[in-house]
Amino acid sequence: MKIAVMAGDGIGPEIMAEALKVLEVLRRDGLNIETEPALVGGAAFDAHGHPLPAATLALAQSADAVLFGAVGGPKYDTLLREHRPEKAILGLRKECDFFANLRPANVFPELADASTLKPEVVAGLDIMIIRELTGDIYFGEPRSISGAKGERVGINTMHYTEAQIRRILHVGFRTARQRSKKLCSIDKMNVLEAMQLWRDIAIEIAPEYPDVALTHMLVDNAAMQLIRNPKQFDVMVAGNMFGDILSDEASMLTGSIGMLPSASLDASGKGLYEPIHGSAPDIAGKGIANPLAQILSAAMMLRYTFNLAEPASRIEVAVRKTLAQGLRTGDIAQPKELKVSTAQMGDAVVSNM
């Protein structure tokens, strides 16, 4: 298993180090794991003048999977847009056709009190949000800022092809079939033609999955319902922008964005795996970042790209045991709970493996 390791910026290198400790345990126990590092994001710009150098992209294309940290930071905010670190992840998604983003939002029993919602609202929460990654307003043309100061106009275009919509909806239906057979398709068809097409195609596809119950929900209502009654959802499927917003909202139901992994898959199951949080430059280098989302991203990689359910479960069980032992990084710690460092959390997971 050849894995491209792209730690990135901010806390990326710190949390990636803990995920690599976990993979090393599995390698010592017999899994044929080979990792190769590459610069990406701001670190790549500093070294090579581009956030996604040709060598990094080539490694991503040749590897079996990509384990990704986080990119970005205030020092890069004044760069031309094509040089900003975030262009690296967008470029990887586009060039490798990682079109299907799977973002689980699970509440560990030990962390129900960490959510800002009442424990009884979130306890037992288990949602999978599937986000389309290569279309929509993030990639649509035309896009521009034009005009003289005082009369400037910003333009972005929501653009979806039928093929893009069909393939992500099929991922949604197949995922729902493997879970509770409930799929909620998110759109804004009442005002957006692109989203009317989305709903039309969802209705057309539904007869191919007679065992899956399909419902539809407007995105603004979905945002409200995630707060009001999140456990009504099982699998949600949405376009790029709506999925981005809803999955971040769902992450906070769990108590911390630092707990949630994600997978971005191509049509063959090859994927890029990353925590959904950012680079958190304000805490970089302090040893206090939560590495669990990065570690759980490695578990998702084993499960979805390599079809290794047992090693993936071994990691996930170790994370649950670590939390059950009361260990917490600062983002998930309640008063009187034991705060540990990034490395200590990673070591505890390794010990529990």
Ligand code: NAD
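From a predicted model like this one, the values you see are computed outputs, not experimental measurements. Numbering follows the first chain given and starts at 1. Superpose the two forms; the largest set of C-alphas matching within 1.5 Å is the rigid core. What changes on going to the form predicted in complex with ligand NAD:
- Comparing the chain between these two forms, the hinge between its two rigid parts falls at A112, out of the candidates Y209, A112, P53, Y304.
- When the larger part is held fixed by C-alpha superposition, the smaller rigid part is turned by 15 degrees between these two forms.
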Second form
Amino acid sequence: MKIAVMAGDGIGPEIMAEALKVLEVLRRDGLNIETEPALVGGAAFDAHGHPLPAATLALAQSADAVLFGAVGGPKYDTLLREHRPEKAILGLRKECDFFANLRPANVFPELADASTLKPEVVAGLDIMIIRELTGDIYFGEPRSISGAKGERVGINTMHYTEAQIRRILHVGFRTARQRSKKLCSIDKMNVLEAMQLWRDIAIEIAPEYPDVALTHMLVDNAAMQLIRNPKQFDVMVAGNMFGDILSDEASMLTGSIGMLPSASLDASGKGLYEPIHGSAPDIAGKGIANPLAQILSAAMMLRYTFNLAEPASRIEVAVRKTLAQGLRTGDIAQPKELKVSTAQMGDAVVSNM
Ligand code: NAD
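Could I have the structure of this protein in the form predicted in complex with ligand NAD, to go alongside the form predicted alone above?
Expanding to the full complex; the earlier chain stays at the top.
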């Protein structure tokens, strides 16, 4: 298993070091893991003048999976758009055709108080939101702002091909199969033709998965239901824009951005795995960032790209145990709780493995 390791900027290198400790435990116990580091984002721009140098892209393409930290920082905010660190993620997604974004939102019982919702609404929450990444209004043509000042018109186009819809829905059905066999497809078929097509295709391919219960929900209702009763959902699948919004909403149900991993997969299951948070420049270099989202990203990688459910749950169980022992980094600590450092949290997960 060849893993490209791209720590990136800000807290990226600090939290990646902890994820690598965890992978090292599995390697010593016999998993055939080979890791190779590469610069990406601002760090790559500083060294090579580009956020996604050719060698980094080549490594991503030749590896079986990419473990990614985070990129960006205030130092790079004034660069030309094509030199911004965030361009590296878009470049990797495009060049590797990572079209399916998987974002779990789960609440560890020990952290139910961190949510802004009542603990009984979120305790035990475990949902997976799948977002399409290559189509929709973010890429559709025509797109423009035109006309004279005072009469300007802004245009974007929701655009989906049947093939794009089909492949993301298949990811939805397959993921539901690995979990509790419930898939909720999100659309807005009541007003948008592109979303009518989405609904039609979902209904058309459902018979291929007789063991999965498919339901449909309009996106506005889904946004409400996620707040009202999020535990009714298991796997949700949505287009690029609706998935973008709903997955951020769902992550906030958990109340803790430092806990959530994500995956972006291609058609063969190869993927890029990263925390959902950014490079947290406000705390970078202090050794206080929460490494658990990065560690859980490594677990997701084992589960979804390498089909290694057992070592993946070994990591996840160790994380749960560490939280149950009361270890908290600053972002998840209650006011009176003792705070541990990034490295102490990583070491505790390692010893619990
Ligand atoms: P952010 O996610 O980096 O930080 C938001 C807040 O959450 C900050 O207060 C931060 O300290 C805290 N936080 C985030 N991760 C944490 C962790 N692991 N442990 C403890 N606290 C944590 O979002 P931002 O401040 O809007 O963006 C900072 C930079 O990151 C920007 O340059 C942005 O473009 C970039 N960014 C990158 C990615 C990515 O690499 N995928 C994603 C989002 C933002």
